[in-house]
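Only one chain is shown below, in structure tokens, and it's the form predicted on its own.
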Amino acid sequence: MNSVSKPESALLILGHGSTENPDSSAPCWDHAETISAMGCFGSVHCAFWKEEPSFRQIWPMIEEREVYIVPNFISEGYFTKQVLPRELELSGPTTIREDMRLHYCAPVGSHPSMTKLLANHALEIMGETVRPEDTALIIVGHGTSLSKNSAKAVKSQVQALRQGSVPFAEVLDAYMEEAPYISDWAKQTSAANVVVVPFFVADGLHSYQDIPVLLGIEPEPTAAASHREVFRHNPHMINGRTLWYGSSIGTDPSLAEVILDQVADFDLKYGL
């Protein structure tokens, strides 16, 4: 369990949003639930690139002179580095702003203790029926020069997964639109049992649509981008092999001790 303890202090964390997809901020809505019934925090708040409350509206609704913001996002990249800090007008680590201090932490994926999460989120989609040493765990991102961050995270995970003692028989990482493709899943691996991790914050067009096509669950997108079913009929039969397919790591209860995580991190970098 968690020992941060900032009754005095705010948490404000940031997440993408989206204009099209209802599910885009609701992780980021659920981990503040978490942590504030916690009440490890004075209080606790969101604010959204894409949806309300924006990144410019959220202060007047925060009364706590000290602020911890955590970047619900999957890896360091341009939005962390460089459009987050402007909107927030963040000078640095640390920002001073009247009678505010600002304290930035680095992004949720950045964190090693997202390495056991991904472990757990997968034995969890499991359940009890097969061992994880007869299965081979696929971490999925997006891919493409347009997310080399994104892709670096997942590789980073996947390197941490292999050394460390997680019981699966292979960890691999796939993409959707760059090799290894998730679509060749069945070539990776001879495993006659498959779990399939996505690598993203929420669930969306990808995880609920894209994915499932591309492992061969669903022969084509589904209709409602909110639609949750997909999830729900593991495990799947698939030219003699068993393969389970899972929410995205970001919808992961657990994730709100990754958030406070990152906020111990900075006080142990910072002396603070």
Given for the second form:
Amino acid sequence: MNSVSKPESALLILGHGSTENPDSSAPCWDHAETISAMGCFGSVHCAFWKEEPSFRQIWPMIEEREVYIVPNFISEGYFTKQVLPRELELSGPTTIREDMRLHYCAPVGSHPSMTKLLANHALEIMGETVRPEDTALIIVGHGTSLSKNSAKAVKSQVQALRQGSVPFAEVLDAYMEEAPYISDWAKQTSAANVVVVPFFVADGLHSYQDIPVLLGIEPEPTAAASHREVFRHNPHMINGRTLWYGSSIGTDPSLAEVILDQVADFDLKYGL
Amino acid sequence: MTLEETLAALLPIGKKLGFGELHLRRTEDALFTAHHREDANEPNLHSLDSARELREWAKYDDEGAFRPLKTAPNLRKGWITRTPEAQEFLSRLDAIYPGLFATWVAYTQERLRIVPLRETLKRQSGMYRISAKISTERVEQIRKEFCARNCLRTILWPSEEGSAHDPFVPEKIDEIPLLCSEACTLAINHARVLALEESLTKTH
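Please could you give me the other form, the form predicted together with the partner chain, since above is the form predicted on its own?
Now the complete complex, all chains and molecules, led by this one.
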């Protein structure tokens, strides 16, 4: 359990948000509510690139003079290195602006505690009766041929999971738009059971529609009344294999702890 | 004075205020209440008792379409929220109109940074970089057509750099205005579309 206690500081969680997907910002708000209820910060806020409050609107809302800023993003990249610092006018790990001290933490997806969260998320999807020793775990990312960074965070988590305390029969990475493709899951795994965890910060069209079709658990993209319905039909029996499919890792309530871990790590790294 | 204290001071017992499509008031039993302006005489309003419930309510319009812009003129009716706490009331108002009470307070204290549209567009990168190439004529089109049609906020930003921002002149008393200090993501996206159109026209 995290021991962050900063009643004089504010926490600002940054999300991408969406002008089209109503569920995109939900995990940020959920984690903010969880952390707010813990009472470890003076106030907890969210700001978004594509929703409100925007990164540019947020400052009048924050009354504390010290702010910890945690990007709820999966990896270091274009957003965390370029867009967020530019929009929030951050000049380094700590930015002094007028009488405010703004601490820019690393994104949640890069924290080592994500590994444990991924393992626990997979175990929860499978249920208690399924042994990890008989199960292949696939972490699925977006992947793109345009950038190596997209897959980097997934690969490093897969490496860590292979050496982790939960003895999965296999741990593999797979992607929607680059090899190894998630659509080849059956060829890439040999265990009787397979559990698939999307490495995304929120559920959206990829986790509701694209990946289920690529896995073969939905015949075609469907606009179900509740998109979350797709996670309620586990397990799926496909060609003699048993497949479990879970919601994006960013929707796991324990991600709130990872946000606090990034704050604690910032203090450790910069001696605060 | 904190934001919470400012809100409480603006709403003494018996006071009524407008805020976008909202009607705010403090009842005789000291409850802060808010509901849709057009529900003033509606006896059967559904009670929404948390910021979470209100955020979910404001997420969709009457047809069930997602409302990414919270100041779009289509907030659903039929609800009321009540709380004795100013801090909680502020959180609930932020769920409907994120940050806009704080924006107004910052404006009154001359702390609000107003950013010309051209400066916002010049800052963009990636797929939005082209938006900076938009002509002055088209820039005006964003404000007059796109923003005016789709949003209830009063624009404070000038279109071009070096111009003074529009002074805000309140039209009504007892009204907290919805102010826009910088173009939002939807306006930037619209600028991108117009800039792409312009570049295609020049090519042909």
